[in-house]
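The chain below stands alone and is given in structure tokens; this is the form predicted alone.
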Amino acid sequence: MPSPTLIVGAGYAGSVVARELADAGRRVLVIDKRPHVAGNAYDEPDAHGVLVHRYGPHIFHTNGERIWEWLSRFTGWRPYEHRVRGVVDGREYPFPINRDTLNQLYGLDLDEAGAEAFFERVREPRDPVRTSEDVVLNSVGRDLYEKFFLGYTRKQWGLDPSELKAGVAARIPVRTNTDDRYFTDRFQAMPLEGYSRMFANILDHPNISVELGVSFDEVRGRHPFPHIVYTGPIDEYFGHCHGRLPYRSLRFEHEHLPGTPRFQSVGTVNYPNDHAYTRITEFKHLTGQQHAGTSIVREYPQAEGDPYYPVPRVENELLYKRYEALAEKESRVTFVGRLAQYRYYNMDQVVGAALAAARRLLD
């Protein structure tokens, strides 16, 4: 019997490729160094029975009908539109910034045209727009930049917005209407029974074997695999031969509040200027779970620890290109996912990249 394809990582990238190959008749071995599947999307009931996301909030949203339909084979959905508030001087305001944010913050009564005129009046035109600071100042001006973006970015990335590529801030819209949803995608929902159940369903196939708590180094020499799908950090695969790629990590402080049915007004509240943490998420908003108490998580960005976010700077992308050149010479290895491709992917983008990678492997 031929050896299976080895897939390193049981998160979105690895699990989607595994299922596609298995459905096409290929045997697959999926390994993950963590003791669970689902990668950073992993969720489980805490000690008090509240379903929590162990690695911070994951809210699924996409405009890709094909991606939505693919995942819908493995889960039902709970409709959910995420809302966020930003705390400035002790008060909560809608975030991303919209017309209500302006009216509440400045004591105004702007209509949509008035909000558009306000932004046009306060913006600091930047040309060219190269950095995240350029994006925000060009859009909303200095006061809103300093109130909502500057401190949050410094905490999140350990860098000033002027040191980050424009794409970081460009992910956050600015609105002249009163739409207070964080995302406006066509499909927005949470897996009905949680992410871990969805991933278990994806990997439930007779052609798929899963080994958890196993590192790549432990199996790469076990026997020759016809192909490897690698979803970990690309620099780690190559022994950091060109130096380490910078990633941003997080520390999570989970807390259960007994006898508190509701802790905050929306799913996530940002703290751009106060505290060492960036935000607090209350999971019952996301899941709709009924419980006498509630569970929250505070997020503390840090330099060391598990890699979560590639740091989007020009010099980092140039370093990645050196690793990408090495990867292109590895004919028996496919690199896919946020860490392997050093891209700030959303969940749906990882699914799309994984489907494309599987299609190439099966052609």
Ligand code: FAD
Second form
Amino acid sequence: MPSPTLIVGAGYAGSVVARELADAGRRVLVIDKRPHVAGNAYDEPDAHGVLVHRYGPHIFHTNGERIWEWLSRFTGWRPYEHRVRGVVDGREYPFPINRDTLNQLYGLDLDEAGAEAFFERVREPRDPVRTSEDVVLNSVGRDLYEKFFLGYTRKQWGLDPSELKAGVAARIPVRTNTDDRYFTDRFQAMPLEGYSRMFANILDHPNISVELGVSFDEVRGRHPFPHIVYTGPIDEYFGHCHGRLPYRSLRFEHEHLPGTPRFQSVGTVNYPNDHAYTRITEFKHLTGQQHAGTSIVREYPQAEGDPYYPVPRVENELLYKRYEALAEKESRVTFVGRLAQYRYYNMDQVVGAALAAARRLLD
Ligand code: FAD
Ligand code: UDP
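Same protein, different condition: the form predicted alone was shown, now please give the form predicted in complex with the named molecule.
Once more the chain from above appears, this time first in line as the rest of the complex follows.
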């Protein structure tokens, strides 16, 4: 029997490619150095029976019908629209900034046209819009920038918004209406029985073997794998030969509050200017779980630790390009995923990238 394709990483990138290859009749071996599948989307009941996301809050949203339908083969869904509030000077405001944010913050009574005129008056036009500072000043001006963005971004990235590419802050819309949803995608939902169950279903196929707690280094020389799909950090694959690509890490502080059915008004509350953590998420909002207590997580950004975010800066992307050039020469290896492609991908974008990678492999 021919050797299987080796897939390094059982997150979205690895699991989606594994399933596509398996459905097409190929045998695959999926390994992950962690003791579980699902990558950073992994969820589990905590010691009190509340379903929590070990690596921070994950909310699924997409406009991609094909992506939605693909995942829907493996899970039912709980409709969920995420809402976030930002704390400024001890008060909570709708975030992303919308008309209600302006009215509550400044004691105004603006209608939609009034909100548009307000932004027009306070914005600091920037041309070109290159950095995250440009994006925010260009749309909402300095006061809102300083209240909602500057401190959060410094904490999250350890960098000033002027040092980050425009795409980081451009993830956050600005609204003149009163829509207070974090995302406006067509499909927004949580997997009915959680992410880990969905991943177990994706990987449940006779052509797929999964080995957990196994790192790439341990199997690298084991078989003559006809092909490898690598979803870990690309610089690590090449032994950091061009130097380390910066990734931002987080420390997650999980807490259970017994006898407190509800801790906060919405799924996530952001703290741009106070505390060492960026935000608190209360999982029961996301999952709809009924429980006498509640479980929350605080996210403390840090430079060291597991790589969670590529850091979108011009110099980092240039360094990534050098690794990408090496990757292109590795004809037997496919690099896909947030760490392997050094892109600030959401979950649905990784599914899309993995489906495209699988199609190329099967052509
Ligand atoms: P990963 O999930 O990182 O999977 C890669 C896997 O490879 C890991 O399990 C790792 O252990 C394994 N691996 C790496 N190197 C090796 C090796 N050498 N040997 C063996 N195994 C290895 N996206 C959304 O759409 N909505 C959200 O709300 C959202 N919230 C997020 C919140 C946080 C705090 C973070 C960090 C991310 C969030 N994301 C969210 C992004 C989402 O987590 C990623 O897009 C997605 O999980 C990336 O999947 P992946 O397969 O590329 O990588
Ligand atoms: N951001 C901010 N203030 C906030 C929320 C976000 O300045 O209250 C900026 C910050 O730079 C952050 C980026 O917008 O890193 C993207 O935010 P998002 O919530 O999409 O980040 P993620 O959920 O991926 O950590």
